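Presented below, as structure tokens, is a lone chain in the form predicted on its own.
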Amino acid sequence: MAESRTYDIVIIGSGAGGGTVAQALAPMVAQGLKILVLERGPRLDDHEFTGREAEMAPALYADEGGFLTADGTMTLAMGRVYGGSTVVYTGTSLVAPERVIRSWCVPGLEHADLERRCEQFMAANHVHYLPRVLLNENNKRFFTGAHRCGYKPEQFPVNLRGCKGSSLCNLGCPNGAKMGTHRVQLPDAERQGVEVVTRAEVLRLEERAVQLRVSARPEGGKGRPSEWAPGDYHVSARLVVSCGGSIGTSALLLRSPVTAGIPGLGEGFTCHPALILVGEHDHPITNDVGHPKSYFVDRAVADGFVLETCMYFPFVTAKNLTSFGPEHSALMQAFPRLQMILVLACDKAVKENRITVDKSGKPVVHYTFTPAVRRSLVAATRASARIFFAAGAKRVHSPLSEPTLIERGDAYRMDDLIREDYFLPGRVSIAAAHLMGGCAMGTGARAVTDARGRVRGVPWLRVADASLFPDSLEINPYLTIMALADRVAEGIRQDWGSIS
């Protein structure tokens, strides 16, 4: 029998989106309303960030970070930790292009007013470049690279404060320095008396009102117990806020009886489909002190890709080398050597792809590479290719080339050798962070909300995610996430009389 509890607001989930929504409610607390955030992950103390692939995945990812699309030949990366994918992400801060939400077509949503908010957040979360000196011989590499192949590397803004370069930022930051919501937005709203219950499962939405399952701290594993006994909860409501994500979200409303229905839900999914390339030097660089990612070359416009310095520990650099035995062997020994890049496809929203839930109502991600991206992916290691070899680099690994290791001597025929025909989903490794879209905005008839997160026909739902993007960003999300949240929490300040 699960037990019965009445709250105002509820809001499912604590990353970018929840922990917007539930610092800029907070307030109403004080004028007496019960506040409810429900993650299902669970809250780490600062000891617990060991920088320890196999103890961290666990803790911090969903499914260990190794979700894959339908057809398995796509991995996506989601945070379920207290403070979401903002505890696990590098810190980048980016305001969304103009001619991006222009595009969008959404009423009501204006590029001037994202970015005021966005800039708020930017102050707020510490945003700033970070110094020469935590600048790692990786990324400065990418840098001299970029510029003799005629590319214009621009420096990442990041969301950090007293960073000691430790590199482990997609692990957790061990040294506190990642200004995420688990640092800023959820303990200010917690200080004004908003209620946080990790290890929180959300089953269904009912009638205003939710329907979930706290469990059990495992033993051994990492994290607080929760803060409820473990059990079946029904939470009543009078609103309730989703900001589970692209996936969460999507994947709660089509498993809910009370939601199901609505036209669009699901669709619209992209995710800037990833490679990690990496370029082999004779001598060691370092790669893995200092922050990881620092500079980027914007190629969206013109050829639909964007390419990051990154840095990647062993099990995760190791599964994206396309190659075995003796050769993947040489190249993981080669790692203190290895300079690296990400490449991020900037994908559109189409009709294969989309979100939906299985008999269980877990979700299922269907993913088809359409023939765009493959040609900015084909494109970008090109790109990379030549960026590592300007770089010093004497060898190559490219994915998307047959042998996989391109030599110094063979640089100038990189046409010939990276080509689109080696692209074969299943046998390259790709990987996806950037998960957007399944609840988007608009007016149309396949729109799922409207500019303030509002769900058609459920006037007790809204929605504060990434879910909200009717199509690719091209950019890292976090911000923008953000500053709709902060639209949806406002809209839900302005209507809250109206609220029965």
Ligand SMILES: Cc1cc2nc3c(=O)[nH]c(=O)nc-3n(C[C@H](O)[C@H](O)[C@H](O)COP(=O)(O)OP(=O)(O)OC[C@H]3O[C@@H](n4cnc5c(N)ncnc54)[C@H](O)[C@@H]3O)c2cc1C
The other form holds:
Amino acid sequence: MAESRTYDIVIIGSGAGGGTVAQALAPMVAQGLKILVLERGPRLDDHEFTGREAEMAPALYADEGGFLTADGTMTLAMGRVYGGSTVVYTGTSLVAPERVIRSWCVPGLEHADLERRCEQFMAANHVHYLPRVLLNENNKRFFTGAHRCGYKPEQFPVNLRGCKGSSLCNLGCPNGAKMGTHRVQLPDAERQGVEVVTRAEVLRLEERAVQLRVSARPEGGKGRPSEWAPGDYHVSARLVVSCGGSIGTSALLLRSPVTAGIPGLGEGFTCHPALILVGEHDHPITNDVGHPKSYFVDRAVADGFVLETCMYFPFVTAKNLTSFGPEHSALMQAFPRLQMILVLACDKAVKENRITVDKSGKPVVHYTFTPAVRRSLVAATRASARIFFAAGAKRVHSPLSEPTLIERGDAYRMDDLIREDYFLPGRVSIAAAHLMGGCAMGTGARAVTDARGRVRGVPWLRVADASLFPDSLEINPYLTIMALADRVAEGIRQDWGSIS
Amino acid sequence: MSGLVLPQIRATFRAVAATVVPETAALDADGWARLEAEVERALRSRPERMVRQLVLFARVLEVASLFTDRTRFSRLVPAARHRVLKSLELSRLVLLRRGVWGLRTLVLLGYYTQAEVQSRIGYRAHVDGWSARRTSGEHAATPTDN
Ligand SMILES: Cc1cc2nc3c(=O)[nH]c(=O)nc-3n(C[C@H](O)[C@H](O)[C@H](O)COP(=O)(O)OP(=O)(O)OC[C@H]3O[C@@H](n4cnc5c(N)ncnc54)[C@H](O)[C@@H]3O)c2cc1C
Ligand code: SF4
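So the form predicted on its own is up there; where is the form predicted in complex with the ligand?
Starting with the chain above, the whole complex follows.
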């Protein structure tokens, strides 16, 4: 028998969207409202962030970071923890390009308004440029190589406070330096009286209510026990705000009979499919020390891709190198000499790419690499190889060639060696961390919400996370998600009289 | 999936492991135990269907080489194993490519998450970042109050 509880507002998820809504609505607690955040992941204490790959990936990521698309050809990374994906993000903080927001054609959504809100979050998250003395050679070589190739490398603003340069951002910062909702919005909301319950997975939405299950802390696992006793709960609320992320929110609405029939639900999934590329230098370079992501080259308009510096951990690196055997091992042995680039394709929302649920209500993500995405990834791989060689690398690992290693002497044949026919999904490791769409904003027949996240035909339900994006953002998305969530919260405050 | 997975396909899995990461051929019993424990742990959190598919793929792989090389996969010499896996990895069928990718990824997980392997390949990320390197006299960069 489920235990019943009553709140005024229930927020599902505590990531970029949920944490932001919680903070923005928190002042309503002083007016007597009861606000609850339900997060399916655990709440970790600072000392539990060890930076060790084998421990942190299972503790922080859904499916340990190995969630696969339906045909098994792409891995999707999403946080499952107090703070959501903001705990594992790298903290690069960019404002959405005006052209993208204009192309979304969402009436009532103005770029200037988003920009203003982004600036507020940039100030709150201490966004700034790292001084050059703190940039490592992995980043500096990218800058040099890109510059020599005629690209325009730009520095990422990052949201850090007291960064020690441990390079472990995607395993959760062990120094508490990276500003995510777990460090900024959620603690502030809790101080104001918002209640956060972790290890609490919402199974289903009902009319003005949610059904959820609180799990016990697994033996030996990281994180505190839940704030509530393990078991099933039925929580009534005047308003529910779903912030479970693109996949979490879409799946929740799809498996809930009260919302499952909404046209357009689950459609328009995009994710910036990404490849990790590696160049090998003669001498060790600083790569596993220093913040990993300092520069990018934006070729979204011209070529449909963005290149970013990156540095991953041994298993993630090994997994993302294509193929296996002695060549693969030799490259791994060269770890201190590796330079890395992350290549992101700016994919577009298409009919085939969507989120559904299986019989048990679990999300299934259907994703096909369109010809445009394939072409972008090939062009991006060639561009990265040029950058590596221009930066002094002696050989480059390309997932889109066979053999996968290209020697410096063969650099002039790059276009022949890196080819689209080697783009073999299932062989090449493709991963994505910018999960977007599924509950698109807009006014069209397939739009799930309006520009304030109000779900069509369901007056007690709002959406405030990356699922709102009608198409991909073509740049790192967290600031835009926070800005959109802030707009949704503002709409709730304005509408509260009629809601209550 | 209840129960351990690797005992069902141990010979094939170890043969794949030695092909994917040749260094595993030198592992002693403890080394294999650590690698396989990590793989089993990861498999417990994976969807049952996916685990069943991997086991099926490993079983098919084990006998498929009977047709081409008249020997089971796990008994092939290293060069032949490499050739078989390579041809499957470059196959026109996504199912076969995925199967190789799945098994290889498990091997890489079991091997490269081990602390001693990470330090052997020269991975040195440290919680203290730049100051850990400064202590070792390598770099002058200092953490700041950024
Ligand atoms: C490794 C990585 C690096 C990244 N780096 C950057 C970067 O540098 N810059 C940038 O701009 N973006 C980055 N991103 C992307 C960014 O973090 C995400 O786009 C953003 O956090 C998504 O916000 P969200 O609110 O939609 O979802 P999330 O932040 O993922 O939060 C969703 C939360 O909801 C919870 N949840 C889901 N379903 C339920 C349910 N049924 N019941 C209860 N809880 C539920 C989840 O556990 C999760 O905690 C990165 C992402 C990853 C994974
Ligand atoms: S590089 Fe900086 S922000 Fe990233 S994990 Fe290390 S200390 Fe934290």
